[in-house]
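Coming up is one lone chain in structure tokens, specifically the form predicted on its own.
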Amino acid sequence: MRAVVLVGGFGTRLRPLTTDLPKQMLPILDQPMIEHVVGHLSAHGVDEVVLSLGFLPDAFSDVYPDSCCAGVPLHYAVEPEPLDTAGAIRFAAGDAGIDETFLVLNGDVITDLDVGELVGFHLASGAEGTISLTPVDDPSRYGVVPTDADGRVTGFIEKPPAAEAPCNWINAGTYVFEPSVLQRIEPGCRVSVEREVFPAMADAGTLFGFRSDCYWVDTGTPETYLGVQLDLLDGVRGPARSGVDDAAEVHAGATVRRSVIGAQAVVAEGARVCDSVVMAGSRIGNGAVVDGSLVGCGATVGPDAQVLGLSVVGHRAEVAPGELLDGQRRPEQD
């Protein structure tokens, strides 16, 4: 089985974290975001993906120069111009030549997802396209899928007002494809599975939707991505892990409480960091406090500063000495 997963979005939530590189190489505690994704889908009998690449794609192979990730290979397809998420997905099959029943996943969603059972779901059904499906209390985020009891979509509604979402299952962003959905999409335009694909297969009777309550969190805000991270100091996900790198230097009177400290990052005499993820390289002052908020590689948090309340800072940023950040991004964003 390969997979097609789509990394070539801006990550625009995320800025300024990913002004200058995708979100999918964002770390998650110690490993790359993508890493994590990959490894899952290799855990589950996945033997190539195929990485659908538009925005920065030299910061994939250049971390990847030998063309594979967790142990997995990689084929590389860059767009020539973005070709929204349908046309990226066909793109990325013709250029790696697949043929066969494969599998497409957003490549910002960590999830526990059964692959396997997914995929046999799909076979059984006879399905030209599957949808994995998760609940969720608000769906006005997401695009809506209600079911028959067989499993097959009777719509797709993409970011519905919550009062008239017809049910809270959402698309999870993974999906089994056969190769005739690909002849679905004009190619060399930008078409929208979401918008255009999906309600036109639902239409056609040939799309089925797969039910899981399995762990699943997109990561493409703040909020999430700190919250996946926590997920993992805290057990949720297996075993509670530490987040602080056997490299880093964390001073015997600062603080540092449920949250990632990355590889060569200082957290200095007197400084409190809680709730937080401060990546490699960067500087945590003395008498600083960094409590649930983001702070970039190398960036530096001044003495007695104050970053809180998902504040955002960025690679090699600057808060001053004494300053104070809540729940504000820097550089600030348009």
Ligand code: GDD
Given for the second form:
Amino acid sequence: MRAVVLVGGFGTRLRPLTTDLPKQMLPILDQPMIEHVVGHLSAHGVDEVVLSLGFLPDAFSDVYPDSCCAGVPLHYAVEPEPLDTAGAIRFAAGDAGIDETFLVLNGDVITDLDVGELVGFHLASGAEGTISLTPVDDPSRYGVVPTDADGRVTGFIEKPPAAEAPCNWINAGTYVFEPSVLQRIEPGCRVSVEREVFPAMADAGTLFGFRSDCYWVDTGTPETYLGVQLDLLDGVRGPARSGVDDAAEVHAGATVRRSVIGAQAVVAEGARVCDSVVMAGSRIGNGAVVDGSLVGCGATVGPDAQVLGLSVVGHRAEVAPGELLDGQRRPEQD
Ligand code: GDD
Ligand code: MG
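To complete the pair, please output the form predicted together with the ligand; the form predicted on its own was given just before.
Full complex below, order starting with the chain above.
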């Protein structure tokens, strides 16, 4: 089976880390996010991935010049302009010549979903489209998807105010589509699958939801992008992993606890890094503290500086010696 993976968004909630790097090329531990996503698909029998690209497409083709990622052949479909989710699916499927049942994924979701089970459910129900669903405490930042007892979707409400969400089962961002779904999307136009196509399919009674409470994270915010990596360190998914790269340099007089330290990153004497991600080539100076925060590639946190409270330091950005960042972004974002 083939899968269209949407990776063309701007990743605005993760800026400045995504100012010059697509979200799906940010690392999760020591591999770009896209390799985790494609590797999972490969383990479930997907044999080609169509990357639906828009923002900074070269960031993918530069790293996978032979069009192969995690052992899976890639087809690059580069939109001439951002077409939103459904427009992007239509464009990518057309570009790759897809004419049979196929998968679609939001490329920023890390999950242990049993994709084979999802496809089996889709085929058994005779649906035109099937959405994977996951339960969350606060559905207001997702697509909320009520279903009837058979799993038929009765409505699709994208990001409703919390008080108006009819249930806490949300769109988990993995879909199985029959090719007829493509005919619902005007080619070359901006169309949203969540705001236009899914509500229409729910009205037509051809959309089903597959409920699963397996591991699931949308990595699109600093909190969840950090959390998905701490989960790997904590052994929440499989055996606990070490986050300190073999090629990182952690001074014997430094403290690193529950953190990812990338290749060639330096944590100097007296520095303390806790519950954080410090990407490749960064330098955490003498006596500096990084706590519960994200530091991009090649960044510098000066001596005795403090980076706290889910701060986000961009690639190659600098925090001055002794400076305090608490819940801030460097450079600042609008
Ligand atoms: N090619 C392309 N073109 N890709 C796009 C575009 C576009 O114009 N816009 C967004 N994408 C990609 C993003 O890169 C991402 O992988 C995916 O589409 C979803 O976009 P997000 O910006 O991450 O959406 P979201 O997290 O707010 O909401 C979506 O995901 C939730 C679950 O993770 C929706 O599908 C919700 O309904 C869903 O609950
Ligand atoms: Mg997302």
